[in-house]
Structure formats: C-alpha cells, structure tokens
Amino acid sequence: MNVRDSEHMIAELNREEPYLLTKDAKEADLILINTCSVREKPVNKLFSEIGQFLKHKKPDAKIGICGCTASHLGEEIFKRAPEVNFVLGARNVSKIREAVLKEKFLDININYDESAYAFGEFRQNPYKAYINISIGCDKKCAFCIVPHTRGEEISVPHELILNEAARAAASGAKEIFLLGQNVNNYGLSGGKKGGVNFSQLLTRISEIDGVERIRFTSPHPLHMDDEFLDVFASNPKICKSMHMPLQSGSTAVLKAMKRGYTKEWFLKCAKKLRAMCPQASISADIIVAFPNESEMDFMDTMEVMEEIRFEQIFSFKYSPRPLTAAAQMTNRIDDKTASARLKMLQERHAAILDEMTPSYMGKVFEVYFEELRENGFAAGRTSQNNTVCVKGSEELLGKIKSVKITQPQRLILYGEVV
C-alpha cells in the first residue's frame, strides 16, 4: 500500500515537472519518507532516518514526511524535526504538489475522500500494477491504528479500477495486484453499497485483454463467503495465494481484539479453502502476547498453525499503538514471555516449511519473471507466491515460463526453464 502511495506521489509530481528517482541522497532535490505506524519500531526509526538524511542532503533539498505516521503525529513532527518542510497524511496523497510548494505544509485530514481521484501514471515495476480498490478501514480491531491514520473505508469506483487495470495491461503489466485493508469487503461499505462486489470485480478484471494474473491483499476472514471462494478457486487468472490474517488462534483473544470471528470460524474457512482449491497457499498475520493472552491462548494459536500449516506467516510481538483500545488494556505480557512465545511460533513454522520444502523437488510451476538478481539469476513468482530463481537474463522479464524445481530451499526455489 505504501509502495502504491509512493508511486501516486511521484506521478502527481511529474504532472508539473519531470522528477527522476535517485538512490543517492546527496543528489536529491526532494526527499520523501513514506511511513508506516502499524508497529512502534518504524515510528521510532523515522526520526533517526531524518537525521541521516540531514547529514547528506543538499542545502536546498526539501524533506517531506508522508503516510500513516504523518497522519498520527502531525505537527509533532515539525517540533521534533524542525528541518522537515512538509507533513502529508496517508489520506492526502493527491495534495503532494501543493505540499512541495508551501513551506511547513500540513494536511493530515483522515476524512478527506480521494477515492475518485484519477492519479497520474507511474509504476516502479513495469511488469506488475498495484491498484488501490479501497481506502481506509471500517473495522475496529483493538490493536490497530489504521482507522485513525487512513480513515473510514471507502471503495474506489469500479470504473476507475477497470480503466487503470486496462491501461496497465496495455503497457505490458501482466499482473494486477489489488490493494485494500479488507479487499473482499469491496463495494459493501463507505456509502458505496450496491453495484459491484469484490467477486464481481475480480471477474471483470480477469476479462481485460493482457491481464494474466490477479493478486490481492488483504482479504478479511469474515467476508470469505461462498461466492468469493468459488471465484478464487475457479478463475484461472486469480493467483492461488490467499492471505488470511489470523492474528490469534484463541477465541477469547480474538474477542478482545474485536476481530469478529472465532477460532472455529477461521479453521472452517481455511479448511474449506483447502478443500475447494488444494493447490492454494495460505499465509497469515499472527500477533503473540496480546494483553491477557494466557499460555493456553497461545497454544491455541500454535494449534491453528499446526492444522492449517501456513506456507508463510508474518508474526510479531504485540506492539501497543496510540489511539487504540488495546493501548488502555492492563495485564500486559512481559517482554521475556512475549519473546519466548514468538521464538517458539517462528521456530515451529520454520520446521513446518522444512517439512514442506522437499515436496517441491521436480515439480513444474508457471513462473512470472519480474526481476534480475545477482550471479546471473532471474527471479519470479509462482501462482502460489513462491519465489523461484533460474539462470537467465533480461529476455525472461515480463514472461511466464514453465520451471522445473531442481533445488528447493525454505524461502527460494531454484529451477530450470523447461
């Protein structure tokens, strides 16, 4: 989502004058730091990053702080880093040109609606198009700051999405990647009820000439109805990779988190997905040591992971965030216990991956190649989101090739084009 917001900002800047990207801060006329505030660590890192840029930047170069941390810290950023020229919230991306021109510009209005704004064209990856299908979030998860930094959920008009996907495909992007906090709630919230729902949107995008793959993140377990699962399983252009944010395997903790589902609901949904689409991979977000999480609650999470055997997890210790309900909760889990639980979870998941990995040997996958890597390798992804590397060069980029796996590893599968 931040990658796409950054692309939108670059596109908007280029409406007036040509901006070129540079990896050297000493060359930059404009330095944008696009931030995340889901966890505490990236927020703390922001001000050290500002300090590093101040050491190297040109005297007249401007620094802008954008994104979710901009939304929730606002004017405090100027107080803590007076050298910053402007602060632009996550819901105000379309105002980047105004921000650059006005000293000490500040706009962090989370009620601003730019869902129908037609941004300019810019993509860092010519082979993949990220497309926002909604902004904001209508959930009230106790641990999450996103509704306070990105505002209420609003669906982007489907005509804009289809037009953007068609333009991207026409320019050579075979893969469309749909973005939203709860993508499978598309069209059902934010005053835009009726019209096209997410399942219908997926179908319409799949009918666009040139679109060969569709990915999306993140769906919400609550909205994984039969229509959605049917379209996911049956449409060959939809990549068979499903992200299902679990957060916790304990029904009691899920209730405290205000997630809206139980352990049993999640397991039923995940098992139904496995039955309908056996080739699909499933990934999950997991938070350990949420306030009041008992040892039994944590073992419930371990049990869910054991039953579903996620192909990938994004796991973290609970991080209290300002403005959230959980920040007011008592009975915090001490860091030693939290670290031990995270270590146990991650080590068991690594073992599950080690058990899965040999099964990839000799299998043939369709791989969409997107990038070159060191030592003469080209890399791409399978429909199931496995990273695959083969010996190759530019002629593979932007193409889908059959690859036989000859050396499976936990995080990367090596193979040869067949």
Contents of the next structure:
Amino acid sequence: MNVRDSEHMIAELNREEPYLLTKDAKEADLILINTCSVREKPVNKLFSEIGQFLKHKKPDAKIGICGCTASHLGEEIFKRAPEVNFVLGARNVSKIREAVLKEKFLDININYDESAYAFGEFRQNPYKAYINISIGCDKKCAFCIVPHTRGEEISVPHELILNEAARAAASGAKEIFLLGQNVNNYGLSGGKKGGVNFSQLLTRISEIDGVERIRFTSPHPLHMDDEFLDVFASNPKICKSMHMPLQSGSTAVLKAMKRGYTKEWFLKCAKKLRAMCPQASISADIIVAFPNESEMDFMDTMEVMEEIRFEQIFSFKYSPRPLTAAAQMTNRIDDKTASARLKMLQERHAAILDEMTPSYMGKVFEVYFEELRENGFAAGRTSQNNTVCVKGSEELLGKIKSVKITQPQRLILYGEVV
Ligand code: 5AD
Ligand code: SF4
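For comparison with the form predicted on its own, please write out the form predicted together with 5'-deoxyadenosine (5AD).
And the full complex, kicking off with our chain again.
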C-alpha cells in the first residue's frame, strides 16, 4: 500500500512538471519519506533517517514525511525535527502538490475522503498495476494502529477502478494488483454495503481486454464466503495465491485480538480453499507473543501452520502500538520468550518449505516476467506467487512464458523457458 501511495504522490507531482527520481539524497530537491507505523521499529528509524538526510541533502532541499507515522505523530514530527517542511498523513497523499509549495504544511485528517480522487498515473513497474480499491479499515483489531492512521473504511467507486484497470492494461500492464486493508469487504459506502461486491469486481476486471492476471491483498478470513471462494477458484485470470492473515491459531488469543473467528473456523475455511482449489498457495501473517499468550496458545498457532502448511508466512513479535486496545493490556510476554517463539515458528516454517521445495523439480509453470536481476537473470512469478529466475534479458519482460524448474531453492525456483 505504501508503494502505491508513493506512486500516487509521484503522479500528483508530475501533473505540474516532470519530476526526476533519484536515489541519491545529495542531488534531490525534494526528499519524501513514506512511513509505516504498524510496528514500533520503523517509527524509531524515522528520526535517525531524517538525521542522515539532513547531513547530506542540498541546503534548499525540502523534506516531507508521509504515511502512517505522519498520521500518528503529526505535529510531534516538527517538534522533534524542525527542519521537516511537511507532514502528510496516509489518507492525505492527494495534497502533495499543495504541500510542496508551502514552507510548512501539515495534513493528517483521517476523515478526509480520497476514495473518489482521480490520481494521476505513475507505475514503478510498468508490467504490473497496483490499484487501490478501498481506503481505511473499520475492523479495530486490538493490536493494530491502521484504523487510527488510515481512518474509516471506504470503497473506491467501481467505475474508477475499472477505468484505471483498463488504462493500465492498454498501456501493457498484464497484471492488476488490487489493494486494500480488507479487499473482500469491498462495496462499502458510508459504512453500508451495496452495489458491486468484491467477487463481482474481480469478474468485471477479468473481462477487461489485456488483463491476464489479477492479484489482491489483503483479504480478511472473515469475509471469505462461498461466492468469493468460487470466483477465486474458477476464474483462470485470478492468480492462485491467497493471503489468509491468521494472526494467531489460538481461539482465546483471536478473541482478545478481536479478529472475529476461531481456530476451527479458520482451519475449516483454509481447508475448504485447499479442496476447492488444490493448486492454490496460501500465505499468512502471524503475530507471536500477544499479551497473555500462553505456551498452549502458541502451540495452537504452530498446529494451524502444521495443518495448513502455508507456502509463505510473514511473522512478527507483537509490538505494542499507541491508541490500540492491546496497548492497555497488562500481561505482556517478555522479549526472551517472544523471540524464542518467533524463532521456533520461523524454523519450523523453513523446514516445511524444505520439505515442499524438491517437489517443484521438473514442473512447468506459467511465469510472468517483471524484472531483471544480477548476473543475467530475469525474474517473474508463477500464478501461485513463487519467484522464478531464468537466464535471460529485457526481451522476457512483460511476457508470460512456460518455465520448467531445474533447480528449486527455498525462496527462488531456477528454471529454463520451454
Ligand atoms: N505488532 C506486531 N505485528 C503487527 N501487525 C499489525 N499490527 C501489529 C503489531 N502491533 C502485523 C499483522 C498484520 C501485518 C500487516 O502486520 O500480522 O497482518
Ligand atoms: Fe489492522 Fe485488523 Fe484492519 Fe487488518 S483488519 S488493517 S489487522 S485493524
């Protein structure tokens, strides 16, 4: 989402005059730091990053802090780093042109509605188009700061999404990547559902000329109804890679997290998906050491991972965040226990991957090539979201090719075009 927000800001700036991108802070006239605040670490990093930029930047270069940490710290950023010129919240990126013109500018209003704003076009990768389909989140999971930084959940009107997808496909992006905090809750307007739902939106996008692949993140397990699973399993343009943010495998912890489902409910849903679409890969987000998490609770998480055998996990130690319900909880888990649990989870997952990896040997996948890597390799993805590398150059980019895997590794499958 942050990548897309950065693209939005670049597109807005480009409306007035073409901005050139540079990764070298010494030559930049404008430095944008787009921030995350989901865990504490990146927030702490922000101020050391600002310090680094101040050391090296041109004397007149402006610095803007954008995104969720901007939303959450607001004025405090000016107090701690007075050299910063503007602070623009995650829900206010459309104001970037106004912000760069002022000496000081702050907008972190989470009630601002950007959902119908027609952003300019800019893509860091021309082969794949990220499209926001909703902004904000109404879920209020006990650990999560996002509803406080991105505000109420609103769906972007489907006409805007379909037009954006059609323009992207016409310009050569074969893959459309839909973004939102709860994509499969799409269709919300003023807190109410109505009109086109997520399953219908997926179908409509798949009918656009030139769209060959559709991905999305993040769906919420709670909204994985039969209509959605049917469309996912049966529409050949929808990539067979599903993210299921488990968070915890313990029903007691899930309840404390206010996730709205139980361990059994999650297992049933994931198994149904495996049965309806056996070729699908499933990834998960997992938090260990949420307040009060017992050894037994943690073992429940291990058990769910063992049963579903996720193809990919993103796992984190719980990080207390201001404004969240969990920040008030007293029974914190000490860091040593938290680290041990995270290590155990990650090591077991690596072992699961090591068991799976050899089975890719000799298989043929359709790979959409999207970037060049070092040493003469081109990289792309399978429908299941595995990264595949083959020897090759520019001529492969933007193309879908059959690739036979000759050297499967845990994170990259090496192969050759057949
Ligand atoms: N601590 C640790 N991980 C968190 N996430 C969200 N909030 C926190 C937190 N306070 C994780 C969740 C979410 C992912 C984007 O980040 O797993 O799905
Ligand atoms: Fe955060 Fe929960 Fe909303 Fe996801 S669904 S953004 S974890 S509050």
